[in-house]
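Below sits a lone chain in structure tokens, taken as the form predicted on its own.
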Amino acid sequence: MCVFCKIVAGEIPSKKAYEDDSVLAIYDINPQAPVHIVFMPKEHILTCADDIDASNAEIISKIFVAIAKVAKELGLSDGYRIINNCGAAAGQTVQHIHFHLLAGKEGMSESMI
């Protein structure tokens, strides 16, 4: 069982930013910006963006709806960044699809583009 599945199951504590029936968002334990929240499907159905297709696109849509909701609730009107690392060469360390929401001036340098 991957670390995100353990978090979803409640085996590993986390600070939740959002939760519904199919999506969980938690504050990153090693934030790269003043706001750093990780959004994931509760079910381990995808490893990374390479696995997205018509049969599972609905969960990706639900994740992005959750991202927009949390961004509005947090007042991130100045902007934010959504990142998905796909594969080890891109820095993916957990093989459970997830998206990082980053906001705030710190950690948002041009080097992150």
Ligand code: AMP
Contents of the next structure:
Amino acid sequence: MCVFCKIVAGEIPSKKAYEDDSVLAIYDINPQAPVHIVFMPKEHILTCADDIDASNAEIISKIFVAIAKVAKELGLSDGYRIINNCGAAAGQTVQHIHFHLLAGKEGMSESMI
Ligand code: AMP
Ligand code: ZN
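Starting from the form predicted on its own, produce the coordinates for the form predicted in complex with the ligand.
First the chain shown before, then all remaining chains and molecules of the complex.
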């Protein structure tokens, strides 16, 4: 089981930012910005953005609906970034598709996570 599947299963503790029947969002253990939340599907069905197609677009849509909801709840009106690291060369370390929400001063910098 990958680390995110273990978090979904409750085998590894996490600080949850959002949860519904198919989406989980947790605060990143190694934050790269004042607000750093990782959104994932509960099911390990895709590795990264490259795997998205018409057959699985619904869960991606649900993730982005959750992102917008959390961003509003947290009052991120100054803006935020959404990042998907796709592949090792892009810095991907967990092979369970996820989207980073970064906000705050550092999140607005040029640096990639
Ligand atoms: P990526 O490098 O895009 O694959 O992102 C994986 C992210 O998961 C990194 O930012 C890690 O800090 C984060 N991460 C790894 N393990 C945990 C954990 N147990 N709880 C919260 N975040 C984690
Ligand atoms: Zn997984």
